[in-house]
Every structure is written in structure tokens, then in C-alpha cells.
Amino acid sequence: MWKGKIVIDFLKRKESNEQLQINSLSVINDDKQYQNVINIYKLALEEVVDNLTEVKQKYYDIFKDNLINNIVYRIKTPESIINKMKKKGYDLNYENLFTKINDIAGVRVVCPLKDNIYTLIRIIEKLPGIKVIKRKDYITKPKKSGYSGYHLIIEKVVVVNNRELAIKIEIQLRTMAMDFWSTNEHSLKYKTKKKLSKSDSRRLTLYAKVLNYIDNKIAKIYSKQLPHNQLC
């Protein structure tokens, strides 16, 4: 199977022998090579989203319960990819893009409760054509900011020109409470140029803890619920 390095060979062969350097942001959007790479990521991403949508539906059909609330996905913008590569000190070339940036294609799955996340991870691990290559458990160990969630880096096998390619995709798994916090913190602090005051920053970290407390308490109420046939 083709891994990252061989994808580069594939592009090299297809696109002449010019050096595979990501030159600058201004050229990247018109760069045919870049578009070819991104199209492969898009293909892999769409297949993973289809897989997860099917899991959501099948789980509901069997258990009449939601394992997944919603699934959102995106391809990272060129700006964001370049910023991340610069921030991490990587040279701007396709080899680093393939091998070191794990979230060019990203899926976010929001589940009702923490237990659903762990059930879903076990299901994802068994999906055909998907291999989990890295995990980050920010649920057991939240980040200093308060950020919580479970990240899986997977390789999804796609077929391009009759050859198999393993493409890296990041799956972020969150509860509704984690997603509420992260989405707001993302715009208030994590991805904004505006500076948040120290006290507001501290508040956000505190609210993450409060939401985590509520997440656990709601799960506890669910766990005490009797099955329908035992209610009377």
C-alpha cells in the first residue's frame, strides 16, 4: 500500500520533476499539485464521513438511541496548514505536509455522553479500511486550557488511479458539553488574535471544569434509568 512518501512519488510522476516545495500562500490556491493532494484528502474524508454516518444510523436502528449527535468535517485551509507548519518549525514542503500534519482532513463527531465516545472508538477501530495510528486522550487528561476531547489519527485507505493510498485523517470526538465549551473557547481565545484578559481566560478554564462536572452528573442520571419494561 502507498504511504505518504509514495503519494509524493505519485505526484512527482504526474506533475513533472519540479521540486515539491510549497512556495507561498499566494500560489498555493492556484497550485495544481496542491489541489491534487487536497482532492485525495477530500476523497478519504468523504468516505470516512459516510462510514460514520452509517454507524450513526445503524446504531439508532438497533438500539433506538443516539450514539452520535452530529458529524462535521472540513479540509484545513492553506493559511492554517502553512501557519501550523511554520509554528512547528517544519520546512514548507509536501513531504512534511504528508508526514507531519495530521489534521489536513478533520472530522468532528459530537456524542451525547462520554461513554458513547468510548463505544464509538471501539467501533471505529473495527471499520474496514481504517487503521488507528495515534490517539490523544484529552478526556482523561484535559489540556491546561480546559480543552477536553478524544483525538484519533487514522489512516483511511482510498483507491486513486487503481492504487491504494493510506491518507491521514484526524477524528475529534467530543460530548455536547465539550463541544459547547471548545467551540466558544476557539472563537474567544484559541484562534483569535484579540487578547483575552487573564481573568476571562481563567473563567473559561473554570467553566470547562464545571461543564465536565455536569457531563458526569447527567451520565449518572442516565445510568440510574431503568429499561422501559421495568418501569412499572
Ligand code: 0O2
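Follow the form predicted together with this ligand with the form predicted alone, if you could.
Next up is only this chain, free of partner chains and other molecules.
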């Protein structure tokens, strides 16, 4: 199976260390090799989204209830990819892009309840063509900021030109309460001109704990109304 170390060969590059040459974003946007790379990521991402959409529908067909509330997905912008590589101190070449950057393609899955998240993880682990290679559980151990969620890095096998390629994709799983907090916290920190005060940052952390408490209480009530195997 093809890995990042031979990506340059696959893309017919002459030198495995050839730079991305992206001092200007317009250069990378016009780079056919870069577009080929991104198209491979898009193919893998679309297949993963299709897999998750099918899981959502099948679960509803069986239990008449939602395992997944909604699915959103994205490919990182060239600027975001390059900034991350520079921040990590990586040379700007395709080998590092493939082997060291795990979230070029990302999926966010929002579930009604925490139990749904762990059920979905077990389903994802069994999906054909998908291998979980890394996980971070911020549900049992939230970040200091208050952020909660469960992150998976998977390899999704896709077929391009009759060759199997293993492409890394990040899947973030959250409850609706977690997503509400995270979306607003991100907007407040990164999409407003004024820097968030320390007191407001502390309030956001407190509100995350409050929402987590409410999340757990609602889940407890909900579990009484459903068959045990539906949540587990």
C-alpha cells in the first residue's frame, strides 16, 4: 500500500525533497501537482463522508432514532497547511505534507449524546477500508480551555490509477452541547477583532463545565427511555 514516502514517485516528481514553492498562495493554487494531491484527499474525504452518512441512515432505519445529528467536512486551505508546516518546523515538501500533517482533510460529526459517540467509534473501527491510527479522548479528559470531544486520525484506503493509497483524515466527534460551546468559543477567540479577556476566558471554561453537566443529565434521562443496546 502506498505511503507518504513514495508520494513524489506517485506524482512523478523528480526529487523527493522538492519544495512546494509557496511564497505566494497563487503559486500553490496554480500548481498542478498540488491540485493532484488535494484531489486525492478530496476523494478519500468524500468516501468517508459517504460511509458516515450510510451509518447514520442505517442506524435510523433500525432504531428510528439519530446516532448522528449532522456531518460537516473540509479540506484545509493552502495558507492553513503551509502555516501549520512552518509552525511545526517542517520542510515544505510533499513527503512531510503526507506523513506529518494529519488534518488536511477533516470531518466533524455531531451526535445527540456522549454514548452515541462511543457507539459510532466502534462502528468506524469496523468500516472496511478504514484504519484508526491515533485517538485523543477529550471527553474523559477535557482540555484546560474546557473543550470536549473525541478525535480520531484514520487512514482511508482509496484507489487511484489502480493503486491503493492510504490517506489520513481527522474525524472530530462531539455532542450538540460540545459543538455549541466549541463553535462559539472558536468564533470569540479567532473571528473577533478584540482579544478575549482573562475573565471571559474563565467564564467560557466554567460554561463548558456547566454544559457538560447538562449533557450528562439529559443523557441519563434519555437512557431510561431507550433499550440498552440502542445506546451501547
